[in-house]
Each structure stands twice: as C-alpha cells, then as structure tokens.
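What follows is one chain in structure tokens, specifically the form predicted on its own.
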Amino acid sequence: MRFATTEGFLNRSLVVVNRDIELRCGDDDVLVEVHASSVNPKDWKLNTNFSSLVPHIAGRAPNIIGDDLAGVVLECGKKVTAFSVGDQVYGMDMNWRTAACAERAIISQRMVARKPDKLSFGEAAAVPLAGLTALQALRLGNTQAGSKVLVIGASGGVGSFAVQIAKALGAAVTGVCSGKNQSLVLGLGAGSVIDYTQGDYRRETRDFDVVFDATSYETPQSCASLLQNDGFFVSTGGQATAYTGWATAKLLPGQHQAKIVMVKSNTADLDALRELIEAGKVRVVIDSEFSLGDIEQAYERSKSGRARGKIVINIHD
C-alpha cells in the first residue's frame, strides 16, 4: 500500500516533504489511518539532533515527524487480536518508523488502545505521549491517597495531566506555574499554586513526598530542600540526568530518590488513561490546533514555552 507521507527535520530545520512510500504491516502491527498527532518537545529537543546526522550517513532523513497518533484501523497484521478493520484507537511509539504526522502510520498492537469515546480524534492524539509521562512519572513517585505533590510545569502538557492523575490518585497537588496561568492549574485540580515570577520557591523548606519536574529543567540538588527525607524527585530528564544518570539515584542529605520516568506506551496504561477521561477525572487541554500543512508554525509554538496544554496536528477534518 503507497501513500503521501511527512519527512523532515532536514538539516536541523522542519520540512515536509510528500513522498511515496510502501508500508507493511508486521504479524503485530496494525495500519492506522491517522487523523491527528501532536507535537512534543522531544520531536525538537532530541529527534532534530539525530536527523542532521542522517543525510551524511544514509543519505536522506528518515521519518522522524510524530509519536502520537488517534484514528481509525485500514489493515491487521496477522497476529493482531485485540483490534479490528475500523476500530478507533490511539496511541504512541517513539520508533522512528512510526512518522505519526502522516496519512498514514504502521505502529504496533501493544502500543495502542481503543480511543476514548467522548474525545475527538485531535483531543485523543494530545494524550497518549504526555499522558502516560504523567502517570508512569507518579507511579515512580509512588504517588498515593494522601501524598503531597509538586508539579513543575503544571499548565504545560506533561504537567497538565499530573495535576489531574495525581489528584485522581487521591494526591494534595500543588503547581508550579506563571501567575497568567494560575485559573487553569487550579481548575484542573491543584490545591494551590506557586507563581515562579514571583521568587525562588526551590529555596523555601516544604514536605512534598513527591517533586514532579515536567520542563526537564531541575536537578535534583535544586529542588532538594522541597522534599521531606524520604521523598521522590522524578523528571523527564533533561539537566537532571547529569546528575543521576539514568537509573535511581540516591541524594544527600536524608534518603530523598531521585528517578527519570522513560515513557512507555503499552495498551494497559493508556487503557487506564482513558478510563480516567471517561470518569471524568481528566480533560485534555488544548493549547492551540495546526494543519498538517502548517506543522512548522506548530513546531515554533512549541519552542516558545508558553504553550498551554497540548498543540495537536490534524491530518484529516
């Protein structure tokens, strides 16, 4: 089967290119006719450093271009079980192959579930990447009823949805954020709200069992005094892996962890996520919605930093 598909991040810049190109589904794949993805910060942040190295290798930039992906099944492989021809479903995969800012995506089985039924298509494809950050990030925090956590980046993608599962999981939640964006941290569930214009909160001593970094820009030592003695640090990497790697880490003073959450898609969790959205207990923020033609401009909103919630791609209306 041919089909238009994306390439890009060509020499550190985004470009789309139409091309075709014949994909095949794996014994455990299914063919997903996409109709929207989404941007990370990741696609930026790790996928442009790779792809400028490729033309000098392989000669072209491979499909890099999307990890989230909502839409409909055209075609099963022939180990697929849990899923049909017509199925809606949502998921993720990191693999390069998938390009999810496409037409169309190959991704596995085990990498998808059957779509929320009260989300869109464009509303589905904000969460399966930032979503399962969110609760694999908690469940390393071994966030529980009762526990007191700290989300930093509260009112972006990752963050907007621990606030909402640590506060479903029975959590205090309070979160970091600008003041612009107080309304929207708290209106998904955060008790209260540090305004980081406002001075340097790391400094302060509080008792969070649980720090929470979604931006990638703490470190552990920065947030140290946060935490009670036997409390979890947990991000999404960034500076934080220069000082506990990429396992558990141990800090001084107390018995404080430290922990980097590598995101996982697997149709249990994103099972559970939606049955969060469909209790109620978690929305989708959406902070604004691009073309596929328009993906570059997406990718800029990106960068920017002041996104709210999640920027989606839609690929087909």
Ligand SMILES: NC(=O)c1ccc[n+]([C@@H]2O[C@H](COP(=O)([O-])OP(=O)(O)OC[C@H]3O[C@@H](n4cnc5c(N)ncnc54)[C@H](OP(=O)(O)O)[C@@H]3O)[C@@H](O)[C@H]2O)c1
Given for the second form:
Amino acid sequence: MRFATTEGFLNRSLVVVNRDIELRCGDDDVLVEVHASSVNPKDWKLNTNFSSLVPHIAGRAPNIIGDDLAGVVLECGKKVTAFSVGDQVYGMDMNWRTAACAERAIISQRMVARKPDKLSFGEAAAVPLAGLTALQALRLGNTQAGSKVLVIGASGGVGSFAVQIAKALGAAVTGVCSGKNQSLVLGLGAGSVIDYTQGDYRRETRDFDVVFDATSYETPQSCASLLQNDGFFVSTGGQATAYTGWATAKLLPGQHQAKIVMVKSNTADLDALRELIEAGKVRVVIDSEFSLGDIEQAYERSKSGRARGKIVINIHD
Ligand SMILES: NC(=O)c1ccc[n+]([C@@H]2O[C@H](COP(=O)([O-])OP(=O)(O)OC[C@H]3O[C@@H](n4cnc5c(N)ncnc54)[C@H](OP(=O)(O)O)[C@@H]3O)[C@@H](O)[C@H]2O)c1
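Target state, the form predicted in complex with the named molecule; input state, the form predicted on its own:
Let's see the whole complex now, leading with the same chain.
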C-alpha cells in the first residue's frame, strides 16, 4: 500500500513509500479505502518534527501522515452498526494511528459520518478538521442569531468555514483578510471585511460579541478593544503566543472570556456540517489539489501561510 510517512531523525523529511502494512480493524472501527485527504498546518508543525518520532519509539511505526479522509468503507468491525461496506464516508482522527495519507486507513466509527452527496471525495476530505474546528470554536464563543462575529484569517482553511457557519447561525460576520481575498470572503457571506494590510484594525474600538482568531497570531489582549463587555475571544491556539495570551487572561481576568478551541472529531458534528453543506449554507473552498506523490509540494503550499481555503491530497492518481 502507498502512504506518506517521515524518515530521518532530527530533520524529519516526508516520503511516499509502497510497503505492505497490516491494518487491523478493531470492533469499533471501519477500514476505509481513502480517496482523498487534506493538509492542515498541524501536519507539518507536528508530523515532520521531533515529536513524529514518538510512534516509532513507542513501537507504532510507521507514522503515516494525515488526519482528514474521505473514501469508501471496505470492512466494518464487529460493533459497527451505523456503516456498511460500500458506504461513502468522511471524517478525521488526530490520533497517530489514523494515518489518512494512505490508500487504506482504519478509523473509529465515532469519528466518521456519511459523506455529503454533493461533494467530491477531494472536497469532502477538505472539511473535517477545519470545519469541525470552526464549528466548535463558534460554539465556544456562544455564537447565536444576532451575534456580531469577527473572524480573523477569514480566507484560510478554518476561517473560510467559520465565516459561513457563523452566517448560517444567524450572526453578522466581519472577516479579516488581505485585500486580494476580500471578494472571496464577502462571497462566503461576510457582511463586511477588514483588510489587515491597511493599518492596525486591532486598535479600533468595536463591539463584537465574538472575536474568533483562526490565525492563532492574536491574543485576548491584542484584540481587547474589538470586543464588547462579556465578549468572547476564541483562538485556534496554533502559536505559542496564543497560549501565553490565554493564560494571562485567566490569571488576570478582565471583562472578556478567553478560550482556545481543541478540535474533537465526532459523528454528530460531522453530520451537522453535512447538513449545512447539503442545505447550501456551507461550500468548500479549495486552494489547490495535489496527488499523493506530490505531497511535499502540498506541504510547501501550506507552510507559505497563503492558502485560500483548503489544500487537498488525492490518494488515487
Ligand atoms: N486548536 C485546534 O484544534 C486547531 C485546529 C485547526 C487549526 N488550528 C491552527 O489554526 C491555524 C490556522 O489554520 P488554517 O488551517 O486555517 O491555516 P491556513 O489555511 O494555512 O491559513 C492561511 C490563511 O491565513 C491568512 N492569514 C495569514 N496571516 C493573516 C493575518 N495576519 N490576518 C488575517 N489573515 C491572515 C492567509 O491569508 P493572506 O494570504 O491574505 O494573508 C491565508 O488565507 C493554524 O495555526 C493551525 O495550526 C488549530
């Protein structure tokens, strides 16, 4: 089976290999023929650095890259009731074993759902990690009809879902993006956009109920003037500063609530995303698509920090 893994010691490089691997379907698992996966910044932040040695040290080698998958069920564990062989599914698991950038993968039935019919496998694989993060972050911010929501990083993988989900929840959405992405973000349903390259919008006094920082660059402190009293600052926590900002806000509580979303995969939320997609309220923005053999280029595109929407890996060329 072909899969993407890492090799080397301190400097972990990404390689695609063709090797026989025994995949054992546990009672609660499904074995999936993976048609597509997608790249998330976590993949290159964690999967190609020193921490990716852990599965090797723990005797769980090889460490196969990737969390998001879309494909067809090949086999069901004894306790699987919700899925059958031949079902088209999508989902994600951030555990080491899921290993989505591979021709076949094992995943718990609790972390997959029926794939949205209207999406290709590539589009479906772009949804789980980023879409779930956006959905769960907006919930953490108590987003509801009438909420005023600012999405920072509105053109990225997480942000492009957040704009649309907040709008679907009935919120009034403002997106922060660069000038070249303004029409994209307005097209996703933002009522207005702020071009972050044209001055420091964070110094403005605004009255947002929720500031969702999908970029992880900001802190509750840097965005304090944007929030109304009792407002929620929610970060994706992808940078160390996001944690120091969050910890400071906890130690010295002000009038804003600071949260960091830690995405969790579950069938109910994947079903909720599918319903939004099938209702035409959420579409998938694809930045680019790569074949498994070109996964290194897909990583480079993600590392550029300039992706507009999601980067897809097609497993079967
Ligand atoms: N905690 C969790 O559970 C969790 C889950 C998912 C992701 N994350 C983290 O969340 C972060 C974002 O993930 P992602 O998949 O959305 O990343 P991404 O798709 O790579 O984000 C790229 C986008 O960010 C925009 N951007 C860059 N700098 C910006 C700025 N200063 N202001 C506004 N927009 C800016 C870029 O637009 P321009 O080209 O216009 O700048 C681009 O469209 C990562 O750090 C990731 O690790 C955490």
